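Single chain ahead, written as structure tokens, the form predicted on its own.
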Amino acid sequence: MSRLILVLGDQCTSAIAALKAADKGSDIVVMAEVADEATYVPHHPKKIAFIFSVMRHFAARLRDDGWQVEYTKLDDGDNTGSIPGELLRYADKHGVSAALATEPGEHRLIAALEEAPLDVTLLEDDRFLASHAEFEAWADGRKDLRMEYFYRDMRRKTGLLMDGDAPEGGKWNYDAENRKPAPDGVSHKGPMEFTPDETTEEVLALVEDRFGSNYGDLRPFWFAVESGQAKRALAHWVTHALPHFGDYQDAMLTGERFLYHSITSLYIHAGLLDPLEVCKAAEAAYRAGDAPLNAVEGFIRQIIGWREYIRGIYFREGPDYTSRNVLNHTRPLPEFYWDAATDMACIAETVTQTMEEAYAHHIQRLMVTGNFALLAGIDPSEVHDWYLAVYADAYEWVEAPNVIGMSQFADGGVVASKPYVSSGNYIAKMSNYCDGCAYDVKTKLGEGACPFNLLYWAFLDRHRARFSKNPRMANMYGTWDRMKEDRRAQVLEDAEAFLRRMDQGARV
């Protein structure tokens, strides 16, 4: 008996669980571009175009491979506007009562499928190395769920960068070697770019028409949209950028938006690249002597360590995770997150890049826009919605723990052992953003003082009861306490004045 086989926009691989369990001779694949998924946050136009183009190319590939595919375009007249609605429409059309789907990466869509008046069987997404049960078994009984120990188990499981039972080179983690400040120049010209074909151009025209007023630039559009293109982009990066990736993975440089980063998360999350094949390509470069261990280990850790860990946290913590706000931060997200109209050069540079590329690397997200939001007391749900909207690689399973947990500490320490806050000194050390900024990173008080400096101390003072006993923050509070009382009072006054101007809509 025929079944419907649902394939979502971030599941465009033949290795997805629902397709592996399907019968090509009788089952019907359903893929749909729907308003619910395109508008639940105001997605960046590049993100929408990427997902729709990937979907259309994958649907064509499935048809060529002999599958029967029902595909709904966004502008189809009969489009119901939702994934459950499209399943029900095609169930009625084909006289089918059952559907098979791979578990979505967002709780809201899981709930929608479970509540649909149709027999929908959800299969776990086995593109990940750690199943839900495996992550739960690892987490069970642990007081602190720290990624480093989970990562070591993933290294043992995969055998990546292992020398027998020991880590390659004698250490599990080479992060200490991966914190060089921004170089004077970058030899890598950036990720491989692809010219849109006829299918992608059709999508771009649709997105321009329907989402032209959304935040961000649609063109130029250069992303890979097929697995073959993504594999070429990976090989290009391994050859030309991986050797320097480790050294400068935390660096930020004006005019160099990609430095030596791979941009592979975009393709892995959508199904164009398999995470293990990506790691093996990096490992092969190390084994061949073409890339140093610190670079390869740092990259592999991001995928089999951090990516897998974050996914485990999302499903373990449950649907209420995105509403957590243990610090009680309630300030609205400033408008300059949407238009880059700020005199803070680091924020303006990162937001402008995000607008134009739908991309910023992890330090820009964590230590610039995320750091400011945390220091300023922005509502974490608004911060979460912004990150989910503006980045082409953002899906809730990966974005929420990174923002609610890692960036905003709104989960109270499930992900991070301390809040990731810093003064302007960190940004000055790791970037050239402070050169020519309207604010002086060396000025701590009064006119021209860097807002990050003021807000850093104000944050510590505001949350002293929660963090002063944290051993990783003892030095920070010791420094604050050694300041003269009148200086501390001036810092808090200046910080409050800055936030007041920002709240009133003044340019800051």
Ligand code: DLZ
The other form holds:
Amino acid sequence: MSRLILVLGDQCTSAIAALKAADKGSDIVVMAEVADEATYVPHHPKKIAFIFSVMRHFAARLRDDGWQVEYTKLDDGDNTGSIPGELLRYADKHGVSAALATEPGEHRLIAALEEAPLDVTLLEDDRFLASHAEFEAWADGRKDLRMEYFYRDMRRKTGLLMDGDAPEGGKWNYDAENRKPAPDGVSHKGPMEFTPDETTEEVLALVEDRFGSNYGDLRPFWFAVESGQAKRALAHWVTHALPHFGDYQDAMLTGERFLYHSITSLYIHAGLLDPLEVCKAAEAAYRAGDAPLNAVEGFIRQIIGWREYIRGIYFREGPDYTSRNVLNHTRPLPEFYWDAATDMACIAETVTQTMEEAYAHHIQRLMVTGNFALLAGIDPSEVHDWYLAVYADAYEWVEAPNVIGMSQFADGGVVASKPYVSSGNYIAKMSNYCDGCAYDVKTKLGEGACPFNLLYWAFLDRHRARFSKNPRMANMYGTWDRMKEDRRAQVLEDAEAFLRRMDQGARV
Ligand code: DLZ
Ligand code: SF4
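Structure of the form predicted together with the named molecule (previous: the form predicted on its own):
Every chain and every other molecule in the complex is listed next, the one we just looked at coming first.
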């Protein structure tokens, strides 16, 4: 009896659970470009084009490999517009009543499949080292779900960077060696770029037509769209950038949009690269003496530590996670997140690059746009929707814990032990953005004061009841409390005035 095998846009690998369990001789693969997925947030056009092109290339490969594939293009006349709708349409066409799918990475789509009037079996997505059950076993009974101990278990489990039972080099984590400030220049020319082929050009024309007015530039489009290209891009990065990645992981430099970052998240999440193979490629460079330990450990930690941990949190915390807002932040997202029209150079730079590349690295996301949103008290669900829309690597399973939890502290500390807030000092130390800014990072109040400086204290003051007892924040409160009272009052007044101007839509 044949079944339908659903393959979603971010499941484009023959190692996906549903394909591994399928029978090439009798089952029918279903892949569908649908309006529901393309519009549930106003995705960046590059993100939509990437996913559609990856899907079309993967469908062609499956057909070449002998699979029967039903593929719906977005502009097909009989497209029902939703994933369950397409499953039902093909079930009807082929007279089948059962479907096999790999668990989607968003609660929204899981619910839609579970509610579909069709017998859909969901298999767990095993592109992760830790199954749901393993993560639950690790998390249950723990007071704090911190990534570090989980990460060590994953190192032991994979044997990556292990020296017998001990961590390579004697330490598990070289994070302290991943924080060099911005270098003067960057030797790496950026990620490997690919010229769109005919399939991608067709997708680009479609996306231009249907989503051309979404936030962000569709062209130039140079992402890898099939696994062979993604592997070449990875090898290129390992050779040219990985050796410097560790030192400058947290640095930001005007005009250098990628520094030494790999952008492999884009390819891993979609299925083009296998996470363990990526880690092994990095480890091999270390073993061969081509890349230092702080770079390779820092990179591997992101994949077998952070990526796994974040996914565990998303499924453990459940569908209500994205609506959490323990700090009661309600301010709407400022317009400059969409048009970069702000005098704050750090934000203008990050938003402009996001518009043009659908990419910004983790510190730009966390300490510039994320930090500002948290300091300014922006509604976390608006912040969440923005990140989900504008980054080409964003799916809810990975984006929500990073934004709602890590960046906005809206989950009350499930992910982060303290809010990731900083004044302008951190940005000044880690970047050269402040050099070209209309504000002065050294000015703490009054004319020309860096808004991050003002909002930082206002945030601490606003949330004193929640954070002043946190030992990791005692220093900050100590500094604030030692300031003269009239100075404190002036800072709070200036912060209020700034937010008022921002709320009124004035350029800030
Ligand atoms: C993000 C996305 C977009 C834009 N379009 C599609 C689509 O048309 N068809 C599809 O199968 N998947 C798409 N995706 C990816 C899904 O939204 C993704 O599988 C879920 O968000 C779960 O991670
Ligand atoms: Fe950003 Fe403040 Fe530096 Fe301007 S001065 S770039 S607003 S941190």
